[in-house]
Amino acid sequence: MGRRLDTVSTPARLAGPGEGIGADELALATRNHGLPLEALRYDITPPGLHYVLTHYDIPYVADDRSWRLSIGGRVRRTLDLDVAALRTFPQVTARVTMECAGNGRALLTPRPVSQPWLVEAVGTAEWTGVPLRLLLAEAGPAPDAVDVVFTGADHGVERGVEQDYQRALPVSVALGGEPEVLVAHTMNGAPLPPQHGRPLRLVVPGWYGMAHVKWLRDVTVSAEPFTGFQHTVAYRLRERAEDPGEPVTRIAPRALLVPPGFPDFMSRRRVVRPGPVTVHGRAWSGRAPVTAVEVSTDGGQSWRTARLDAADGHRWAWRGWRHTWTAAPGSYVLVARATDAEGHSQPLDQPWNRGGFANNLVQRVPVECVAGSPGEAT
């Protein structure tokens, strides 16, 4: 008799007390990357610097011109495009911060057990596509529309459910024009490479990573709620195994320091010189403008308001921020905290649910201070 799907996918669970991180969170985390922290330098972030989580496996897509995208479902008419059709349609090109929704997981007590992000999953590239309210238009979603649902070319088994990767989004996120949600098949001026959907992704400005279908080849207009795994069991806000949950959806404001100094190779503890120190990074929110960073240097005991660099008419992508700070000799940590225009603020104390998602819990940078020159032990 054959193994059954959930004999080989295992459900999901949280950390036991002391529990390391196990060979299988390894072997994700060695499929998957984040953002070399020093990269917050960019404004764009280089393709291969930009964070990357992939559900199952990378669909290798030999030629571009075979691939079709479909549109159907609850529409007067039904689409099928390929690539260059797709082209032809009016072209957009935003920038767009992108962040995972499990980013920072891995340092929650108890952590639950999955992709071990810190804080690096996230990154900021410039997306080129077709509007997708244009291609609904031209297919003409009925009237009970509810729901549009985004299929990948991914396909895999998660928690001993087989599936391709399906997310949806309500008709009126689809059709909105702010955010503008794309079908977008170029990456900071290049075609995607494979690892970021060649040929085809969803981009949905605001929202977690989840939400932006990569690989895409199938939109389908529904009358009727979409309740894929992705959508009703993973990506949920829940206390406890049993509780529905509620979805995960726009990006929760964060700000990420640049490590100053130079690091210690293991532990990437950061060693600074004493003097002025120019603490800066970047801040973001899928619900609101950032309108404040403020950064200590005691652990979150006192505050300074950092300086934002002037509003770039880049909505939807990070904002730069800078401090600086005279470091005498010493043992800090480094904090910063963002707010948003609807007065969201990070939290300093942990905020916690069973999937370790939307948690924007402030970063937290060990620094030394010590007086020497290069080369000197210290």
Second form
Protein chains: 2
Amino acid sequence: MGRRLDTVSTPARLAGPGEGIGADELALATRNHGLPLEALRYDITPPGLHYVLTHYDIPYVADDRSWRLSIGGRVRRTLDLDVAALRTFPQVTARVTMECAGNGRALLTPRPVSQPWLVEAVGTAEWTGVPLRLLLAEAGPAPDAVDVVFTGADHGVERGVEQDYQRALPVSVALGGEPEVLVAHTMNGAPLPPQHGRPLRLVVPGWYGMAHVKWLRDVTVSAEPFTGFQHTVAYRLRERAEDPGEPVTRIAPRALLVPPGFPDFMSRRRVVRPGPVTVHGRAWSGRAPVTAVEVSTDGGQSWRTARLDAADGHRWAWRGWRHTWTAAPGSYVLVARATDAEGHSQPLDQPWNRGGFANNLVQRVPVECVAGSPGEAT
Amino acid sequence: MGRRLDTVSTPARLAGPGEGIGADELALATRNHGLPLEALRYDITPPGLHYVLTHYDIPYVADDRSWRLSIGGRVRRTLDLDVAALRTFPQVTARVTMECAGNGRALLTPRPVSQPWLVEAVGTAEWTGVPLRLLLAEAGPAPDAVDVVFTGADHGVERGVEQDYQRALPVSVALGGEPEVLVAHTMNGAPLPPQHGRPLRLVVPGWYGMAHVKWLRDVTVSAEPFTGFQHTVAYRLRERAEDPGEPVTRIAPRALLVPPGFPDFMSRRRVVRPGPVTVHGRAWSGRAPVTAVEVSTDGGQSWRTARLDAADGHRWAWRGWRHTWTAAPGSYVLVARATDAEGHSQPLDQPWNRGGFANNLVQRVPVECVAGSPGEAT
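Return the form predicted in complex with a further copy of the same chain of this protein as a structure block, the form predicted alone having already been given.
Starting with the chain above, the whole complex follows.
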């Protein structure tokens, strides 16, 4: 934990009834960004369209070659590795769908005041790096190891606590093979962009984004449970401020659809032409494979089963689905709902907690079906 | 101009006193994004950090090879070119700072309701492509040509008008050599990312972003002044709704500074340690070269002259500047102000128009200087 520095922080709070997005939330929304939903079309999210959330500033790294990753704590021997040394270990590439734990927050009532995501804080990339378990095997964790703590280079203040961004994983997860945690240096075949952790980040397939520590510079094996800010204060599921809460871990199931037709610039409302409309999108769950996606065009009153794309062997990435809707003039609300192999399904009513975390309320897409001009091709 | 389609649009409006950012503005802010200001450190903005504004949806192009650019209208012969054919013309690479015409809009009082930028809608890239004047020379514009109209593939509705995004340039600008307008296929040495216009976009150095038509598919030389939506309705400087207004064209001068020290997550307030602090950033103007940057640490009451980086020959890109400030414990507001060779300087009071366009009010960065713990390395 860091020092206290209360002068620049405001307390965690919920927005009042009807309260618009504030200057602080807007400052986060203009820095960070989601996936424009039409980009759900790509299996692998193109550079710059993957969601990004930066807690503090993006560290400036003038030369990747000077970066060091230290692995220490309760280990037989401490490792001090540069990126070139990491590349001498066996390399793994994994296709991973990553989602921010706060996705959907700005749609909640009352709204937790923080990064104001709607539903778009997601992306899929191919990450290449070294399995963490191989690095830990080289270091030799002590038998009493409990947690593995990851420290990034991004430095800031949060609710009065000055800190480097830190998260931990239970040692069983850190050493696990499914999912296999990576120390990644490459995203989609290129060095990590600065905003995605250049030169090194953790990738924890199936877990929400807060676990994938960016700008990774230290891995410390600990015999004590980690009690840092991002575990005990932030990223907990709490109904009331005084609850101890449960930690945020794996991604709850979610389906998103590509909004069909074309939009209005300001309202983002969609227009489709009468006739067959392919409603398609992606679905994922960090808990168990997605087994079903259902689609509604009447706001969730009736449902049809969508066709899932063939399984492609990428367990930790989203899965495509599609459904043909025959649109007639009128107003509609499209909804999609994912279910995973453990029977988790998306709720139609908001799940709520004070942080707005792990909230997988179904997406609702209002659509107007309007006839085009005679003879018009669209 | 397109057909009327009023059912999905809302009228242009100004936010009421104290009105927070609305759901429509937030939906734009989560799709589009600015440059995180710490990324002003890079001469060339890394992929994914350059600002992006998409009016409608990002078109999906399955195969660049099938893309066609047609050049026609009042010309001797119509051209129909694919990307490979464009690459047989002489190629030019230009370093260009691009800024959204609406940058700064969300800081205005009253606030025009649209994409709610603070100050970060900017970025610098190296664009490679064919000078437009060479393509037009090949087509042979008629002597009575007045405007050249550029049509993108992005389709949507704006204030009830269904349209493909279209903008025009006076024929003298389209044929000009300084700035030299490009039809670009490459950004920073790689094919354009989808959100920056893949596979082709216009680049108009020195002009606000609305002129740099993305997903360019048609160039039409016209003997009549262009009267499309994005010229006669949007992108005009108007005090009152009924004014005809002046068109938005070249970029007004602006300086931005890298917020020093480290931030609070939620308030984005900055903390620096006592002692020398390098205040640095970038400055640009599309009207004339930047000739001076001044820095204030007291909110604009007193000013020091910053040192400009050596001119690097990139007339249409931003210029670096720096100033050393000796910080003592206390509260400060940092401000930077650019002046160009035509004597344009940034205002300390807001310039206002109904669209919030070309607004180059100075940036204000509140900073707390707080002593660190004894012996602490920062």
